[in-house]
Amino acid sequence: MKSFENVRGMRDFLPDDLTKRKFVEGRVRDCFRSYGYEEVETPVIEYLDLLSARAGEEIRHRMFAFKDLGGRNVALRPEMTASIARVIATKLRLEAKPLRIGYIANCFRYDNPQMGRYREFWQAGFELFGSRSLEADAEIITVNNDLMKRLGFSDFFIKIGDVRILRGLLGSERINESDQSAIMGLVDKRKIKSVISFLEERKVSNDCLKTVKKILNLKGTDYQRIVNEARKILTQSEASLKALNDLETVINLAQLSGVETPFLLDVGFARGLEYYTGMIYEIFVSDLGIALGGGGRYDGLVELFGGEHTPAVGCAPGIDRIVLAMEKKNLFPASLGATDKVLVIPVSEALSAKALEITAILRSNGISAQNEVTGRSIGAALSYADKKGYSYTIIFGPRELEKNCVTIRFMKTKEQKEVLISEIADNIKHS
């Protein structure tokens, strides 16, 4: 008989697993309600125009598209931002600006599997839309800080950049926004001679060359001596300057919020995507060589699906590698998933219309209860309960049900007393 695996790159998540990422989950839901982000889901498949709509190369041809039976060209999203932008172009466009929107969901690359990097992979949202204030960047800055915070993080940093700066330098060789975005993908994959070659083609000046290879190199955590560095390489370029100045007035707010996590600016800083307009980030964490979420300000994609011109920033923290993170550093409750569960145990199965009634009565207390259905011996089903994490067991037979009472044991210490039926549940609460 034929065995089947998984399909590559995809998983599935045992019970262990599913805690732990629901552990997670549920720290990201406590910040929507703190921050006031307001959950919403969106379709698994997208059209492929609007999921391929300045995705970046990269991720254009690592989605997982096809033509549906109606001869549709769509795919599964491979990531979230394209989807909750056209959202907010349709559906929310006449609601009051800001908007707070907040997501979990899966997503979808035929990356080459490895760690902390699947086909199938889950992320949350931050997205804020409807204000180009500094204050909305470092507010999504914060909130991602704040989530890292509250899953136990302490020795994080935050990488963090502006797509304007090194874009600003390009604009001013009149470089095209089609080759920008070629060369912000070679940044991205630290292709620095490919970023070169590809500027000597495009014959652009000495001074511009001599920027660019010395602004692709600057970065560091005292952030205000970068900045001042900064500032004397950029001269030629006020865009680069005003995204410079901008930059390290994001990270002064971010810091009035609370954030304590150190900055590593990183001039020459760029992501994948090409839809971001300003700001980027990314959180990185000691000991894990990969980024455990990151985002930025994206102000024209709601306008690309139709919508209003309407500024934008927001971020991603990626939970399958945050649970790695967590598991790295021991970060997880020791009691994580851990209820106390009873297994109520008959001597016989002429009594199992009772532990049916048993089991009733428990939950209907809030007590999670299970019945011994495979009609095992005392013995074996003690063993069972052991082995399973049950923290109790009751067992009865004829004579306990004589006396309207079951004998309740208790699993770590092997004590065991005999209770009534009405009192089994207070017993339980109260031990």
Second form
2 protein chains.
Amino acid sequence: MKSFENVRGMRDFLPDDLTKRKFVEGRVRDCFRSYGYEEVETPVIEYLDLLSARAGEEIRHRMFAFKDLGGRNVALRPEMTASIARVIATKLRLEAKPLRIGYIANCFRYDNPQMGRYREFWQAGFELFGSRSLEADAEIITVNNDLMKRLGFSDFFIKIGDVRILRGLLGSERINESDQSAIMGLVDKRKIKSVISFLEERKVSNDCLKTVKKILNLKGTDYQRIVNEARKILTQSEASLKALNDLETVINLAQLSGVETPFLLDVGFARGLEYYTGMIYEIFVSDLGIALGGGGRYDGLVELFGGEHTPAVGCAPGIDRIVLAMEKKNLFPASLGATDKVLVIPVSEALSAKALEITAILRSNGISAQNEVTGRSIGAALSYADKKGYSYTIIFGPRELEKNCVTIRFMKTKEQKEVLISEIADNIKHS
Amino acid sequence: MKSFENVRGMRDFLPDDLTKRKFVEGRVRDCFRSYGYEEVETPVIEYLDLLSARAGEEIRHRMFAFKDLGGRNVALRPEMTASIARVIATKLRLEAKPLRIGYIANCFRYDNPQMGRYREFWQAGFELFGSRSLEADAEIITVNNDLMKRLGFSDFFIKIGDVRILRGLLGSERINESDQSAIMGLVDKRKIKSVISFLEERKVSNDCLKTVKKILNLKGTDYQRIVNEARKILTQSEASLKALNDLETVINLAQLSGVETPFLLDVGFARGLEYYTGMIYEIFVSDLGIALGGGGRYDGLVELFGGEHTPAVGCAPGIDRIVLAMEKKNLFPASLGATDKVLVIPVSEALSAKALEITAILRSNGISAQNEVTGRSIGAALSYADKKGYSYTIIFGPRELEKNCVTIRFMKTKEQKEVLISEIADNIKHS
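Counterpart to the form predicted on its own, namely the form predicted in complex with another copy of the chain:
Full assembly next; the chain just shown is listed first.
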């Protein structure tokens, strides 16, 4: 029956999958602690208006939007930045700044499901509010870079740009903000021809057209050379030149903070979200070709949601993609999720009361212990213990109980040993 | 602007709120480990049919249901048991049984918001599949009881009953299953008069009417006396008598497993969900009057979703209500969420590069360290450090740097101390 399957694009995390995701989340929380980001959670359901305000066309049309039973136009969050900015604009309005906020959250987009892309997906985030300094930009890159290293990635690079470079150039040709956003959207999708015809329609100068074509292809890991070339091309826009200088400084500051990862400077870089106002970046594992995270500066968002003007910069590592990349690179520890467990098996159901007592003793000693609750044969129970990865079984009948004893079976070696009930815990802990 | 508020019934977890919830979740996961429950996660969005199948009228009308962009009738899960049963019926169909599954998940119901009740709320769950034994029932009660103790609750009790008692009686009067479910729903809401008129319409015997009235009011903590009285009343139904015997055994087995909590046996007990087929229970903190969790046996659900016949018993501690009760009872540790953090403050922005280096050193020593990223005065930065609960600040200017030194300020005592940069970590760790 169809209704008893997963809805298309949705997935279950079975124990092994979940253990992997929780491992990544654990490392994210280590970074929260180390860098001083305080974790918050916001609701899955928000007003559609809030989520649409600066989401960008691409995402706006892929939201799970509906009316709730009270007739409110709501949607499931497609990303977290709008919700976090709302919290900063309202409940945390009076908090001392800078304010470092972290989150780990499921988000929802009606995308075409494909390898590693689901309609419910998990993102982490680090958001730094209240600093317009370039150290703040560098900090966000540093924490994301650190997370990658803590997860075990070695061969990755950081693609970096600044939306002010292209926007500055367009602004100097009097292209308005909304047209700028449309163009940035096309650039993000690398629809270069459409960008050019859009600009031709808007009758920009030939010089400008040439400059746009050049910077859309200007990128490289030799970032100082790229900056110098871009400076020569972008003379007509003060804003673009300022952005280039800032980018160079941010990279230097990140390096001072310990980032040894190569930077790929992409002068014509754009990202799907409309709210960015400065530096933007994405982290790529060299041979995988998908971004495992990215972020940027978004100084206008908190104000847009009714807060004070609050400069902000943040990043969103993609948990699902990280898990996928770690699987491909074999980065999960071999012993991940393994616990020593004990299965307690009485030889007859008549002894199950005693089994419950023994299990309770083991648990109170901090040992993971379960009862055989089916009444099947010892052979069947032992085969179950094998399948489920039990390290120990405890077997006993009336003969053992007379002596206050049980038999411990070490499942790997198949060795057995008779011990006093009062000494089970010691035998298991020290084996 | 209204759209920038929370949608009615939704809430944000600010850092302190979230720390509390995570503390409770941590204890739940301790119980997962101790009792061998493997954690899974299922999607927030499921087919409406799946979620409606056995949810009960009450919940069915309060779901967040909508069509997705592909025209599918879906809803946000109002509880987790249906989703978990779906996973058991499909992806875990071939797993060795018994299978112990745990979850911590947000669920959604369009209820009237009130103290401690939100439209997005958090539930944990322990579900034991593949055992029809009474030890399994006892295990579920034991783990829930143990969770309460690990959280620090002392004065609570377990209200217990069995749906087969009332259903058995109704069945012996040839009331069909669907009418039985309607009656159980009325009993759950304690609409006793409606129960009686429903039965009168169905023309049940006067004896039966009398019996129903009696058992709907038969309850007490002296559970052996209650069982004996109920036995005298329920002679006409074998099923009811069997259920009473089983209840007595389950209570005894739970006590053997270490449960010392009083049991309130409620012979006329019903719960809102339709899928229960045997023992049901709820845990109450004595002076708060709200259930902090509950559960029961539901042997038919996996089969209903296309799986093999799989006996099942489970419980769902309510995370939100537990947090609320712990706040009222002052059960959270005083130091919850406290970390020793260091704020690094250069006397001028020109030294911020050096500050980044120092912070990086501290982090690589496992210390939570942040940079002052605003360029404000030292006085302002110190006042910020106070507000945000920093344990230490590190201050330095050109004079200190010449000697490779910084000043550590211990924020609580306001003491200061000049130390070598290479010795900061040691001074902080050992202070």
